[in-house]
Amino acid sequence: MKRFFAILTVLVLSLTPMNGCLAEGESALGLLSPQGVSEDELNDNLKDILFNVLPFSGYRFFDTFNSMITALNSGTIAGIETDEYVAGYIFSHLDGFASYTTDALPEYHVGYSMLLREEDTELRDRISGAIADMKADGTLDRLKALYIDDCIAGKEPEAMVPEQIDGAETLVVAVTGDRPPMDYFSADGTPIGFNTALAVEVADRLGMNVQFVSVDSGARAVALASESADVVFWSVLGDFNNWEKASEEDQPENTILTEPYLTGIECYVVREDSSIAAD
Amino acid sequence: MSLSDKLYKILIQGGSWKTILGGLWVTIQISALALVLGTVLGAVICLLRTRKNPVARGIASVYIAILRGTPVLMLLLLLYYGVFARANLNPVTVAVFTFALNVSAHVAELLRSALEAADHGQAEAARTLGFSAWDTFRIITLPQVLRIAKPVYQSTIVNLIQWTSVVGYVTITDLTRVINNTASRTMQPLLTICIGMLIYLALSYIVFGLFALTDKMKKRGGETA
């Protein structure tokens, strides 16, 4: 009898989060923790949007995209804030999710940039220059089509293989594997995605070798400061007609950003079975 | 998507099982090396801790107190991003060193408590009978210490394996990291994490099994002797 109850308890415990029956009544929004600022310092604008414009009951912060998706999957939260590319990846890989839009919401943009140490201004300018060239000659569009659009459409892209140049400087790029289709690991364990492809292309244009190190997304700023990596990927939210100003909010101290190589529309992915999707 | 489709995506597609095994191998390597190094270091610390010299004893006590009383992840971050940041060391080396330090404190304490639990009367009797100090330790005390320490040592090993799951913070792709990467790619975190837990569970049971095996072999050896 004892054994029967033990097995029953294990079954209940293991199945409860799986089918999302805890979801009822929970309608919080998942957000990625801002890395450079505390929750209290979040700007009032965001708080206003969260509490007055969006229909969510509250918000929860997550350190990694992965944990946020886990919470979304299990129904702990009703929706997440992300950008159009990640949302596309979610829609193409999971069933039961919808996009939430409201006219009351101002259109925000996410900008994808590279973050460097403050003293590396020269390297930053060279990278920004390479990005500008890539924008001009259509390379960025080609990479985006291959690594974002095709990937969302279900085609598994091939990872770009960096060329090794003898005697050249090495650009150490931190990847997190935590933001498909921008930055993730392919099934055979190689870093892949738009960000990595971009890093390979940039290094190639600068005549540098590229080396990827895998860093937890929460440890990106530390990795940069301790020189474990020269470049990390950083996304900033805001008004990209004036990107230098927009980036101030959650940028770690003693760092500089390159010009965004890609911008996307901020959007909300919600569970189809949640009260928010039903509205 | 059916369960078998999900499992196929997580475990098979594109050779992802090889990546998972690769991560498992990194976990095993770090655990095994840290265990060997930590056990040796722990024995030395235990030796210091049980000296009559108050300085040696003090140093060992502080060492044990600090390492047992702080999270190993903090130590790992401190060593990798702080102390050895400019040393250009392989992250796996730093991780092995960190976990060896942590395990050594635990091993030192478990050896000390086993030493205290061993029957002192027997050792005294042996000395009276003319055994040298070393022979007394080797023949009388050590077998008792090993027997008493064994169950705790076994759980120290299993704990160590689980603690190593934080090495993803210092650019190492271990089993936990591979599981997280796979979860992100496939967007199936719950199932992937369950698979990861099963692998850790299997690893722990292999350790328990090995210890049970040595017990059995000893018993058999005892019967024939």
Second form
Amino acid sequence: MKRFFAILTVLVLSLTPMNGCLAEGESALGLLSPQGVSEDELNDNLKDILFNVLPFSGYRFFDTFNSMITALNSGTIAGIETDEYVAGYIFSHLDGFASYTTDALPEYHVGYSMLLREEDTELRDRISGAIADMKADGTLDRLKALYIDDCIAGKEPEAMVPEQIDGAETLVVAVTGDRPPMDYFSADGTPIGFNTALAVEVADRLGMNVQFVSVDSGARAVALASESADVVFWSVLGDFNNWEKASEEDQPENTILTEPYLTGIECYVVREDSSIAAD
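For comparison with the form predicted in complex with its partner chain, kindly provide the form predicted on its own.
Lone chain follows.
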């Protein structure tokens, strides 16, 4: 929740009002249900900024990626707030969508990390060490090219199948399937995407087996607290040069984050026939 209020302050200071608004009833901005803030609370704190600065009237939360896309297609909402990778996937795999951009809007960056329970500092440090090694030896770049860049270009990658190590500890990783190409499910229900490939590689380097469990986007912190998962994928939004500072924003209590393994840019997706679609 802190993340949204921090962004609210930045928007107040840095954005200039825009003229025009979409028709009533189709001006909401879709967002996957976040942790720690209700739809009413978020809209109450941001409604004046959204009305005066952006061509959206407020947020509407969705439990799944598919339901959000359906709402955008039907005109129930006017746009979706997401990141450049998910936006790229939408543009390349689905017809009728475009981006909304404005020079008045600051460029926010998204940092992708793994979230763990606060007592699992040793595991967090081991995972962070594996991520650092993967950055150094080019593995992260290779996985990004295969599971993000190639996927957005239209070449569907195959799921990375983890090797089973007899007697090894199991790393249980929660997957929502709602952020293609970061993580989603193939037609046969297999977890696939960059995040899942990353988790398989990390577990392999730690000498662990990996098991994926499916959870709703808004239930990721609950999955950690209930110990039904050891790790969930998490993103932090902000214009931060110091990601340690960013890790303090919008983070569930009693959790810790690894260092980001990937960064991207926040994006807005609208219908191609929308009056606010980019030329």
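Model, not experiment: these values are computed from the prediction. What we label the rigid core is the largest C-alpha set whose atoms superpose within 1.5 Å from one form to the other. Residue numbers count along the first chain shown, from 1.
Novice: Could you check, with the core superposed, whether the Cα atom of Ser67 shifts 2 Å or more between the two forms?
Specialist: After core superposition, the displacement of the Ser67 C-alpha between the two forms reaches the 2 Å mark, so yes.
Novice: Check the Cα of Gly58 between the two forms on a core superposition and give its shift in Å.
Specialist: Core-aligned C-alpha shift comes out at 3.1 Å.
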